[in-house]
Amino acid sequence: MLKLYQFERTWGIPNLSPFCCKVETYMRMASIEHDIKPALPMSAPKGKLPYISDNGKALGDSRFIIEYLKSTYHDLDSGLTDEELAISTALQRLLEEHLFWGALYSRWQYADENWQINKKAIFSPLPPIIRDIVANRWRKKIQRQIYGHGMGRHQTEEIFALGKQDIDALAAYLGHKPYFLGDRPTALDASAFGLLINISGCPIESPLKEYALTKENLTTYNERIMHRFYPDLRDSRSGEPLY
């Protein structure tokens, strides 16, 4: 059976990685059977999660994984027009190549309390003797990536201002539709949900999260996808559905 390697579940959301969440959500939307294997990125083919193994082949990067799932199992985007496919590509780039970096900044650089929460969620499986060393090395690596991307060269208020513009664009385009491209979920929804739930549904506090929570249609969108595609996820404290 197809295996999905990703971070362990935490925070009551499908995954702390937007891209792990994206791939699992696509699989659930497309009814693709799979096993989940908790992992850390050090063992991944491209040094990052998620990755999959299927028929003796390991494949990394969520974009290539989705393309493989489309061609091998089920294509959620079949039937979309060329215009809709173009919109899907453009909005996924907004999500994954721009808004994502503001969310990453919130976790790895914005506030030390956020870093401590993030550190515990990701690195707690490691032995205590090396946990802090590995975590701090990864933090410096991620901060260099944020700077190299360009987002980290801005002032904090500028970073969140850019993120709020992205949130505005997403909320405006979604409008009152159940999914971004209409009445049924597509690959764009897997990508959007993966990032939006990781902004507004996790314990990382920031002006970006506060702003996202003011968008009622985006909040309802997250609730809709959690309710339909993750009915098995329960609040570990109460045993009740998250949404």
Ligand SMILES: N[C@@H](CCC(=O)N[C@@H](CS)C(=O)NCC(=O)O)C(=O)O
Given for the second form:
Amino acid sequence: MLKLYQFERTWGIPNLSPFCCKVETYMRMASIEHDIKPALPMSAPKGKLPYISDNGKALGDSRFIIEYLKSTYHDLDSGLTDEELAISTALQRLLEEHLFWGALYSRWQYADENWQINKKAIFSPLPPIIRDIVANRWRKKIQRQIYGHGMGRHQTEEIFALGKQDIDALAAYLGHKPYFLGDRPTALDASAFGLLINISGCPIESPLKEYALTKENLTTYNERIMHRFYPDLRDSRSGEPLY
Ligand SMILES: N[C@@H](CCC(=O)N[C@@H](CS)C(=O)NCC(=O)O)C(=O)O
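Okay, that is the form predicted alone; can I get the form predicted in complex with the ligand now?
In what comes next, the whole complex appears, and the chain from above leads the way.
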């Protein structure tokens, strides 16, 4: 059986990693059977989550994983025009190579309360004796990545201003459509939902989250996908469906 390795579920959303959430959402949208295995990035083939294993082979990076799922199991993008495919690629790059870095900054650098919440969610599976050491080392590493990407060189207000431009573009392009490219979900929706639910549906407070929550169509979009593809996600206290 196809296995998906990703962070443990937390915060009442499918995954705290936009990329893990993207792959699981693609699998659910495409009705691809799979087992979920909790993991940390240290064990991943490229040192990042998610990765999958199938037929004895491990594969990392959500883009290559989705290519593999398309060619081996089910292609949610079949039937799209070349123009739609171009938009899909461009918006996924906006989400994953730009907006993602503002979201990452909110968690690992922007505010200490956010870091504490993030730390607890990611590093709790580690033994207490090494938890803080590993978490602090990891935090420095991610901050170096944010700086290396270029996003981390900007002022806080500039980082969030750039993120807000991306949110504007996404909200405008989605408009009143149920999914980004029309009436049915495609790979672009797996990517968009993966990041949008991680900005507006998680307990990391920032101007980016506040701004995303002002876009009613993005909120309804997240709810639509949660309701249709994650009906099994329930409130940990009440047991009620979350959406
Ligand atoms: N391009 C990769 C990005 C994956 C990624 O950045 N994963 C993060 C979690 S959101 C990670 O595992 N980071 C660990 C690290 O950078 O050390 C993909 O599409 O899968």
